[in-house]
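Taking the form predicted alone, here's one chain by itself in structure tokens.
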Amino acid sequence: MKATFSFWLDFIREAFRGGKLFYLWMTLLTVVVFLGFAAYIRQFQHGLIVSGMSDQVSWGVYISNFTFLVGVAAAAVMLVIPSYIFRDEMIKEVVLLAEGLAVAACIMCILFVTVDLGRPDRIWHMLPFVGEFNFPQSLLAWDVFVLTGYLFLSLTIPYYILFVRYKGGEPKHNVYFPGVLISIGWAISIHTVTAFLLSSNVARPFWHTAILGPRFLASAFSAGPAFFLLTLKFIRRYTDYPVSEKIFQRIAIIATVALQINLFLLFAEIFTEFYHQTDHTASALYLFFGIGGKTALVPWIWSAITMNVVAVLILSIEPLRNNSRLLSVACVLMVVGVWIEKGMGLIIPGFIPTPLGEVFEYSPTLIEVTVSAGIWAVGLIIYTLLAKAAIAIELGKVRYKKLP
């Protein structure tokens, strides 16, 4: 009990200890959080009318961020498998940081769903025993179940490993390995269930495709490792934690293969939609070319495809991939490109045109952008604090001191 209390005390103390750059970073994020909270208060007071959403397009940038971040959370499994299953010691050096990113992403997912609700105070209706959870009939209930379950696994497994190392011991493989196996299947399930939430809508032919689940996983396993790679570059530059260049190349290869598969699935979907055009092609037609002069999403999707193609070219050519600056550029392009493709390029066109053939365009308002920025800032704060404390324990700077 004393060791546990001491662990959390040292963990929190180390998480909030830093230099001028750390406090400047945290202050900036805190300001963004307060701006986002103020914007959300305005949305809560006036309702979703202050957003760009409507009865016709009822999901917007909030759910777009949710679908992207579910993939970022699930992508941690691409480092868990080689480190814990195949005992890759190189990847194992950074896998706890990837788990920290998964925790932050899960929390952001929950927050984005919360702000998307017009009446978040009514969420108690879904609580088991209090309301009607409707499990297992409801896909939404499945989504809540897998997301909270994965958050629990992403917290408990790293906690055990860090706690044992904090006490100066070595984590026992047979203790945490069963949880690792469960988390691997769980990570895949959180993104698969999210894809099923969309593809089960038969009235939305743009989503009603069996390939949506594999597309979700491929995009997640490309953008997630790319985002993590960028954070590792930041960690190597501003902390004492050693991250070898080989780790960057290993993660880059994972992201490259996943992005190649993602682009193949995207082009397979485009071919299916346009080779023999039917009434179901309307949403894809609006997305890629516009309908009746309505072209709000056209620049978004073509920009995303261009970014992903440039990124995959850089990553697929070894001399370019080995260039640190070009690797960073490719990762940024991949993260932004996949975010657009899975958000503005997937969620929004599913509602346009409506089943009645009406074209109602959507653009996020300043309120939505500010709230979204605030949630992203919350996630970055959480990841910064978790990574900072975990690095200190991993480096042996923080250890349990038994009282005489």
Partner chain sequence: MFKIRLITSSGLLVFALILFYLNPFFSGQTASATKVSDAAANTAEDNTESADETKIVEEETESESDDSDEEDGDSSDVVFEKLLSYEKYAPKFSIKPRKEAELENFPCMDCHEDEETNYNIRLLEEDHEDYKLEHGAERFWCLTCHQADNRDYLRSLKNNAIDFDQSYRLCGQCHFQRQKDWFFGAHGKRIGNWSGERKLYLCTECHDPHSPSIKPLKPNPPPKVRKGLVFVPNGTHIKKKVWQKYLMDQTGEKHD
The other form holds:
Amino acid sequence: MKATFSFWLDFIREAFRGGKLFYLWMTLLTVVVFLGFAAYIRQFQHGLIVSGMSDQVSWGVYISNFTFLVGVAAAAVMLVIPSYIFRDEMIKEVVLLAEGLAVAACIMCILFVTVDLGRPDRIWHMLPFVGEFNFPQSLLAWDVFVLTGYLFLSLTIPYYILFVRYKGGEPKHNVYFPGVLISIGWAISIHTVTAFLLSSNVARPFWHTAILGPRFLASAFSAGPAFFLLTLKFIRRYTDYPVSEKIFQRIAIIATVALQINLFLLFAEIFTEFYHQTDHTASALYLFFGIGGKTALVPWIWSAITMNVVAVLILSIEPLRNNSRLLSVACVLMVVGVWIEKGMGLIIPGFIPTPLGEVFEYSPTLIEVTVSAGIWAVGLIIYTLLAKAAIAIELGKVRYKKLP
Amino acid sequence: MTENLKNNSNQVSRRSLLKKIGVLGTTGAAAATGVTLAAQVVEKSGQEFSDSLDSFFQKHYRRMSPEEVQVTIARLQRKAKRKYNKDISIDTAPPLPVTLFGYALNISKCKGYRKCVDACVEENNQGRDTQIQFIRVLEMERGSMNLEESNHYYDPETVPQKGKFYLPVQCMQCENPPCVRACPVKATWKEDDGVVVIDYDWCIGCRYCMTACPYWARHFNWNEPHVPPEELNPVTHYLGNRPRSKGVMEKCMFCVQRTRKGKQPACMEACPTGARIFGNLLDPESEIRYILENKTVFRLKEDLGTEPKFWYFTD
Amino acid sequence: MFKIRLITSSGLLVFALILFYLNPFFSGQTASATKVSDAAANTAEDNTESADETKIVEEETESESDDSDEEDGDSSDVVFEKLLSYEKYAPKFSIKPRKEAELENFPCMDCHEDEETNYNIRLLEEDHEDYKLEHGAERFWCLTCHQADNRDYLRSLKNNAIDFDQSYRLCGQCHFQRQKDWFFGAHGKRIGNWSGERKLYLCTECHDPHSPSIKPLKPNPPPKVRKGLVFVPNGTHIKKKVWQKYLMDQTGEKHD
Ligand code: SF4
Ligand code: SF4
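Let's compare: the form predicted alone is above, so bring in the form predicted together with its partner chain.
Everything in the complex follows now, all chains and molecules, and the chain you saw is the first one.
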């Protein structure tokens, strides 16, 4: 009991201790959070009318970010797979950080879904027993279920490991390994469920394809590790945490293979849509070329594809990949590319044209963008704090001191 | 009953409190009136406060006991009174026995006047500023059934236009409704008379049902809907046209407030060409059964397996 | 000129029924049996119903002859057109009467009583000159559908009388498919309810019999986009029809 208390105390103390740069970073994020919060208050008062969404395009950047972040959350833990299957000790070092990223991404996901609700005051209706949880029927219910479960898992496993380390012991393999196995399965499931959430809609032919699930996993496996790799670079530069060059290479390879598969799946999708065009091609047509002079998404998707192709070229050629600068560039390209491909390039065109054939465009409003930025800032704050404290404990800087 | 008692005791205690205040501050009759007025204000806003607290905890419609339904209806009526200063009735009539509603629409008769669209808005109290319309009339190219070539916003001097036909679309009350399956909180369901309804007080506004509907039949209150009080239709149904609030979903529910009493839906009554025929699919004598059994009918997107209970036919 | 005689005793009715069965070719030529054959033809297979129907016809004729008694002072002399076949199978209905309520000039005999009937087909210049006959592609004129001798009635092709409030029987002579649909509810308009008493609009409620096509109208305003958003009209993405494509290919120019 005492140990737990002291753990939390030290954890928090460690999380908030830092240099000038740290405080600058945190202040910046906090300002963004407040801006986002103010924007959200406005949305809460006036309703979702302050967004750019309409009956025609009823989901926008919120859900786009949500699908992207589910990928990040899932991918973080999937890094664990090689580390256990291939007994890869190197990756093990950073798995804790990955779990931290998963937690942050999960929380962001939940926040994004919440701000998207028309009646956030009624969110308790989703609680089982108290409310009406339409469980195995509704895929949204499934999504809520797997996301909370995943959040729980990614909190408890690192907590156990850190806590044991904190007390100066070695975490027992038998204790956390089953948990890790479950969370690996769970990680796959959160992303699959999110893909099914979209692909189950017969009303939206653009999503209604069996390839969506695999595509989601592939893109998550590429963007997630890429994002993680970037944060690792950041950590290596600004903390004492030793991240070996080999880890970067390992993660880069995972991301490369995933991105190659992702591009292949995208190509398969495009081929099927366009070889013999049906009425169901309309969304793809709109996305890639525009319909009836409406072309809002065309620059987005082509830039996403360009970014992904450039990234995959850099990553596939070994000398280029070994160049640390280029690797960072590739990762940034990959993250942004996948973010567009999964948000602007997947969620929004699913709604255009509407099931009644109306081409109605969507562009996010300032309020939506601010709220989204606020949520990203919340996520980054959480990740920063978790990572800082975890690093301190891992490095043995803080240890439980038994009071005399 | 208990409600009343509680209210009474509240009033009594408040009154005695007032008396004390009055005694304490004996400065004159003016002060007393002031206090009474203030007390009235407090009482009123107190009611409002407890109402909003109760609506926060309002149960799912299908879980309410009959007494709870009564209490809820009374509260909703008070709410409507506050907002529109008008007394409305809120019906809770259940589905009629041995009744399954269906609709048939004669596209050779539809001329694209959009009379049904506006009649529906007036009947069903859609917010006038939110511009929600349950019915979309599509101007279609003759010789094609491609919805992507349709024009939703046609506005020529006169209709029908040459080379066009008109296809009104609204909620099809699918027998196998994807929207119902989508809803994470069971805020929408299919009633025994086949009508898919929404509990506007249970919906959390996630809009997943909207994504799932293949007929673009669902509409969302992006802001607080307003109806000019003089235009508010005071005859409402809990699952039908009662006033809605912001952030919830709504859609055509075959005018349950009318049809469960044997009346025609507003769109059918308003249609000047008699293109719309509504009736009971379980009654072999009904007009709709005659049409389904004797005319050439089709349904929109039948390949999706939604089993719409809305048929189109031609002469 | 055919005469109507009222049948009041049921004995006569039975007699007429027997008469009907004896002579299957009995048509509405002889006055005394017309109405009976009417009724009997309606439900030859069902005796009780045929009795009901007969009564209705009796009532109708009775009241009509009452009217004419008041008006002309002599007994009525109108022979009614037979009930048309589908009417008897269709679900029961009543109609919203128009004769008294909506026909401005009714009763027509108020004027036509004193006028000589002019059988010549001509353009009307003095009265009713505002009626444009856009019906039947110039095969019709007034006396195609209006009784020459008793203008208070319409006229069937067999020159039998049809009440203005039963005008569907007249229209159905040509538009029999529409009429069938109307009886069964696939055409026309039911008033007010979907269950309970079935009350229908007459054909003439919506179709001006002299110019029956439905006239174009200004449509109600188009839908608006959600408040706060701007409507951007769609560019056209209507595909070329197959035949249009072919025409274009052959002549080398566009045919839209
Ligand atoms: S038409 Fe749409 S809203 Fe109506 S029942 Fe079917 S899926 Fe649901
Ligand atoms: S918007 Fe309302 S009715 Fe539709 S799925 Fe969400 S909670 Fe259910």
